[in-house]
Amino acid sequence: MRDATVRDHLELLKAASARSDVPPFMVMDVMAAAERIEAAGGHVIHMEVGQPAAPAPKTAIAAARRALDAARIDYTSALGVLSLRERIARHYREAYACDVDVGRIVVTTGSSGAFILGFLAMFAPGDRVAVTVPGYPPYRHILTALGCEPVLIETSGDTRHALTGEALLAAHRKAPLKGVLVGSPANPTGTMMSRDTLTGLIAAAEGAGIRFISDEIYHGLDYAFPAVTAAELSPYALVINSFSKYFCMTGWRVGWMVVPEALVRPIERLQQNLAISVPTLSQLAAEAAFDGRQEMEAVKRGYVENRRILIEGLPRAGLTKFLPADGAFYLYADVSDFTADSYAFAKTMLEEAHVAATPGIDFDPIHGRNFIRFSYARSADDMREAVARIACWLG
């Protein structure tokens, strides 16, 4: 009997907590499968992961080298290096003609760290937080791990896949919401919200006592019209951004938030305890990245060309239905003419055509089986080769 009890206790010791039971971020699984094909000698066109092919700006790399030569890389303030926060505030003046108090700017470990800090500061376990589908999977996965309830609100082509105030309030009437999170430009759709749409959504949310979070990680990568920051529209919105996408600094893991004044100290306390501070080397490089905008604009022009290649080439290859690619570097294509299982479609396309893309079920558990996300963050030659391979594969 005693041995059985010990075995039971050991099984309990091996078990993971319920809050860790979140779905995988499927794009990482696709990337791993692509790497296995490459290890066996295959040549894969990578369109699965939202990662720029270009390196960080030369100014950022030079600043990191100077910092390493200085020998000491110490802790920083939990809110971030002051000169970086001042440079981010200047960025809002230059890019949006928007004054943001440097005291409201918090440097984070990428946008992922910002989501964790923001959610912890804004919500309690059990709180219901609205997110759109299709949408970035870790929104709902992080909320779930923190004990909150993600509330999925479907979007449609009628609103260019933007959440409207009416749809938000309809969900709020069914059961009260504590918050809402939107991204523009959006992942995976590449669609954007107009100034009027974003203004109306923020007004509807705040009028109902719903906290508003704006994911602006793809700002700077806008093609249809200039992106609008929620920091300009409300002092109560929590704005999240990062150096990962426009500045091509994914692995440096540095982002920022513009925080409502009342949440600065709570978020500072959380950062002190959860991370102490963001990696110093990355912060110093990030500050210098702002001086590399000319280089980054050249990278952006490459995305514009890649976007053109896909918009013109995919219909000739057989994929004729996709959402407007207003910004970011994604094209979200409807593959329902070929399959009712986007996971199987993506798996077979990778194995047979050696083109890696992400199945829509990663982004939309409701209708995602009909969609595939293509990232066009790599070279124009890769995009042309991908179109040719897909055309040959679909026959």
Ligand SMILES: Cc1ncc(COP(=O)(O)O)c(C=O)c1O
Second form
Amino acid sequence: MRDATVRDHLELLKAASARSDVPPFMVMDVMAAAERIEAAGGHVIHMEVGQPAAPAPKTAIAAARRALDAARIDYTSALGVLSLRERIARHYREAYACDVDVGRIVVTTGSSGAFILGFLAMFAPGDRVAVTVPGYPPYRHILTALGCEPVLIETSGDTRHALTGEALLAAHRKAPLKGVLVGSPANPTGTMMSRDTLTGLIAAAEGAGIRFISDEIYHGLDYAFPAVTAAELSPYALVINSFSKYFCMTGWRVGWMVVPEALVRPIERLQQNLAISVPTLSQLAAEAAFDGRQEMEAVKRGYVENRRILIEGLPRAGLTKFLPADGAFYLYADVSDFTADSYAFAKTMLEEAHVAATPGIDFDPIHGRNFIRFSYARSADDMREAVARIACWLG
Ligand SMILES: Cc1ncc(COP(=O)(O)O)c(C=O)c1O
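Switching conditions: you have the form predicted alone, so give me the form predicted in complex with this ligand.
What follows is the entire complex, opening with the chain shown before.
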């Protein structure tokens, strides 16, 4: 009898918590399949991965080398290295003509670390938080893991896939929302919100007591019109950004937030307890990254060319329907003329044309079966080759 109880207890020890049961990223399956093809000698054009092919700015790498030689790498203060926070405040003045108090800037472990801190500081378990679909999956998965309820609001082509104040308030009337999170430029759609749309959405949200979170990780990579920061529009908005995309520093794991005044101290306490501080070497490199903007602008010009190649080439190859590629480095193509299962479509395209793209179901459980996402963060030659291969494959 006693043994049975011990066995039962040991069985319980094996189980993971229900909150950790978040879905995997389908793109990982695509990457694994691409690796198998490459291991067998095939040449895959990688358009599935949402990360720049270019390295970090030379200024950042040099600063990291200097720091390694100069001193011990100690903890920093939980809010981040002061000179980096000051440099970020200067960035808001230079890029947006927007004054942000350095006291409101918090350095984070990528924007991923910022979501955790921001959600913990803003929401209680059970709170309903709106996110858009299609959208970046970890938004909803992190919320779920923290015990909040992600509320999916569909967007459509009529609004360039931007969430409108009316749609937000309609969802709020059904059951009250505590927060809303949007990204512009967005992943996976590559679409952007105009200044008017963003202003209207923030006013609608805050007027109804809904906290506003703006994921600005793709700022700097805007082609259709300049991206607007929510920091300029509301002192209550939580703004999240990162060195991962524009500055090509994904693996350095450093980002930042502009935090509403009242949340600075709670977030500082959370960071002290959860992480102590963000990796010091990465913070020092990130500060120097701002001096590498010229190099990053050249990388951006490469994306502009890649975008042109795809916008002109994909329709000729047979993919005629895609969303406006306003920013980031994504193009979201509607493949419903060919399939009702974009996962199978992406799998076959990879196997037969050796072009890897991400099926939309990662981003949109509702309509994702009709879409695939192309990332154009690699070379122009890769883009031309991808278009040629898809044309041949579909033709
Ligand atoms: C929209 C969006 N937000 C946040 C992230 C997370 O980036 P990081 O944690 O590297 O800053 C990504 C990464 O792909 C993203 O696409």
